[in-house]
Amino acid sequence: MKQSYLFTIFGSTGDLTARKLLPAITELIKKSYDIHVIAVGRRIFNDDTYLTYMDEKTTQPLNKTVLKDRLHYLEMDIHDPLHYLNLKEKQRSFLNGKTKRLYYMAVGPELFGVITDGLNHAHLVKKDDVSDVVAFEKPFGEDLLSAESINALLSKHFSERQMFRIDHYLGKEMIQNIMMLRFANRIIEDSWHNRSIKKMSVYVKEKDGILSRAGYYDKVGALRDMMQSHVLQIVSLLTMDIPISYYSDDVKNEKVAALQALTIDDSETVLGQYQGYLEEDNVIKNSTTETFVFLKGFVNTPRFKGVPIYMITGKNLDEKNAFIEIEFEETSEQRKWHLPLSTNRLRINIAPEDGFQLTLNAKVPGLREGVQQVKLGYDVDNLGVGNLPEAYEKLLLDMMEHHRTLFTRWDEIQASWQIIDLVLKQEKNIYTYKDYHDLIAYIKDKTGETLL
């Protein structure tokens, strides 16, 4: 009998639905994998009506061809425990003896402990049975205690190895290649190390600003939405220790050491706040809300003690760009050579590229003594490999399979909330920028340090 897979999706009206979850789902369907999902929401939809307003919700066309038979909506009232039963009668029709339960939390957290208890009153989940599964979206939490409440609820019906905490950055191509770089090259590992390496950087930058997303981002910031999941896992990758093994549970547990090994230069904090943000609709009067992050810090290992780590995100800013640099050292035979020697950088470039660039010192050709820098470079979207998988449809294919390496582990969390909580309880000095320049300006005055 063929795997089969069934997905009850919650919040299924939302646009993370819409644009990432429905599409992803479509694509696994036309590579044969047997996909059925029931689409839960108060509406008053039948299938193709619900599909319809779907579609309308994108900018892409979801392919109707494909998902008609395959999506399903059920009307139901998440807090009427009754319905719960209706939800049971349903999946019926898709169960057989090799069928696994996936149930995405498209909602916000308040709501987690109302579906879990009605899943489990209706005896449609069982715990520590991983055919059985629940995903939900970051951000895990406001601060380290309200995550601490969000697991404890989602812990009384599920394990820890059925629950699929979703990070998407996780899913990026570039992000899932970082151990591939680093462990499977000589030349990169060797170097990886405070002998070699001077400083590291990861920029997460947004060209918008918050949108229509106020009466969400008002509430968390940069720090809580970007900086405690997205750069601080990037920062994990980069800076963890050699694991024993490349099982989830093995690299997840030196992800968790480099974190909690991992210290804030608070003289060095700048938060800052772009112009016109209290103009924007829902915005508090007065906010103090920050929408942009400038963090130092350093990884207390003995590989990497001493080299600082800067992080960086915001919005409002002069493009929207993801990535990391690493510079490296110069080298005792560079001064020798009187030329204008740069040092060596490697580039990861995140979104909206995929793939990394070294740069180097080479003699500039001629009969005279010059030098320039050359990159050695590799273009994913230039290998002609076709359309690269969009970070959702890796996502929920590693949920699917149960391979859980993309996924955080409570105990990430948790550690990445030591660090943001320490960050948050800092005197709020807020620098209202014009724009990114005036940024790189201000942060040069105040630290010392040159942004890209």
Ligand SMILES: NC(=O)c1ccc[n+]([C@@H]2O[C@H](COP(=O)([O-])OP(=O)(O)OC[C@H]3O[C@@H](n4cnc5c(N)ncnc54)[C@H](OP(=O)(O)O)[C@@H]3O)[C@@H](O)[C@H]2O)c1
Second form
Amino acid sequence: MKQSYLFTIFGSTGDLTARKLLPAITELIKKSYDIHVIAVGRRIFNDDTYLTYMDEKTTQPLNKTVLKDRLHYLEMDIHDPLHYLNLKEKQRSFLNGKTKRLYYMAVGPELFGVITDGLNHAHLVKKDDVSDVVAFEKPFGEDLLSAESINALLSKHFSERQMFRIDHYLGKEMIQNIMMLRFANRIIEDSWHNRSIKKMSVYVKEKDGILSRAGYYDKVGALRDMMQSHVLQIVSLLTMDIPISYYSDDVKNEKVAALQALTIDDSETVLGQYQGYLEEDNVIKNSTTETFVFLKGFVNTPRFKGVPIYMITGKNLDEKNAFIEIEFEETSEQRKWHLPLSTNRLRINIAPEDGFQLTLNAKVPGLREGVQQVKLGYDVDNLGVGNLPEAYEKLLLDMMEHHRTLFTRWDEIQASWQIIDLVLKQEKNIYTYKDYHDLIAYIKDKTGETLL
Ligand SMILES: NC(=O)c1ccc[n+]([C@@H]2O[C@H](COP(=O)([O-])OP(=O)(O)OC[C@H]3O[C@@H](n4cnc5c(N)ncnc54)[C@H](OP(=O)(O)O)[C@@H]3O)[C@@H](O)[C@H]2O)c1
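Please supply the corresponding structure for the form predicted together with this ligand (the preceding block corresponds to the form predicted on its own).
Okay, now the whole complex, with that chain kicking things off.
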């Protein structure tokens, strides 16, 4: 019997389903995975009108030919336990002895409890059985306490092995590449410690403001929205020690150890809010929500003790760009050369470009002595491999095949909230910035650090 997959999506009329889930599922169906989707919603649709509605919701048209026979709409009230029996009935026609059921919570966390209770009530989930799994998205709470209560709700009916916490950044090609780059290259692995690395910086810059998302963003801010999840995940991959194996749990043990060893230097923290934020629709008057964060931290492990780690993220900046910059120490010989030598740098581009570049000193060709900085690079896009899986396609496939490395384990969430909670507890001084150049000048003045 062929392995088949049944997705049940709660929140099937939302933005996440339209822009990310349905296009990713389409690509997987095109690759011959046997997938059916039950789209649960409270609006009145049939399969055809639902597909048309979702198609109109997205700027990129959905592939209706592929989705037509695979997407099945079910109108139900998620608060009514009896309606889960209708879901059970609907599921029946798509289940064979080898069907994996994947529940996707494309709704806010306040609905997780009612949905998982409903599923349990109708015996639609078997705790500990990995042929029933659940996926949900950040925000994983707004602090450690609320994250714990969300986790407790889900843990009633799903065990940790059945939970897939989605941080779509982990599906990005170059994030997946960090471990390979570090641990499968002798020259990098040999230099990846505090004797060779001078500093590390992680940038996740956004050019847009909050667009129409004030309702969500004004309650959350950059620390909770980006720092707790994407940025700390990247830092843990950069600073973890070598895992004893590349099985998911061994990798995560090292990531958690790195996060637990991370401390933030409070005196250097900068929180900012872009000029004009208070005039955005639905932002509360006098809001002190930060739209920019600069943190300086240290991972106090033998490998990294003393190496400053800069974490920068924000909105309304000069460009949309996510990258990592590693600066290496000078060589002991470097000062003897009376030439403008620079330190070596490794830049890992995450988005929109993906690849990496190593900057080295080289002699200028010719008769005279001179130095130039040359770049050795790997550019994923320029390789023409084409058809790189979108982050969600990769994440959904890993869920289907139960590969857990790219998903966040509960203790990673716990460790990252412990870091962010401490920052949130500090007295909030918000700098209002005109633009990125203004921030560069302010941070230079306050911390001595020059932003890229
Ligand atoms: N969009 C993204 O790219 C993205 C990225 C990361 C994380 N997330 C997270 O994913 C979740 C969904 O995000 P989204 O952007 O898709 O939100 P959205 O566009 O607001 O959609 C929310 C969905 O939940 C349904 N819903 C809301 N309240 C309901 C209720 N009381 N009963 C039944 N259904 C209800 C809505 O149904 P109606 O259409 O009937 O209102 C809609 O289908 C959120 O937790 C968000 O933070 C989203």
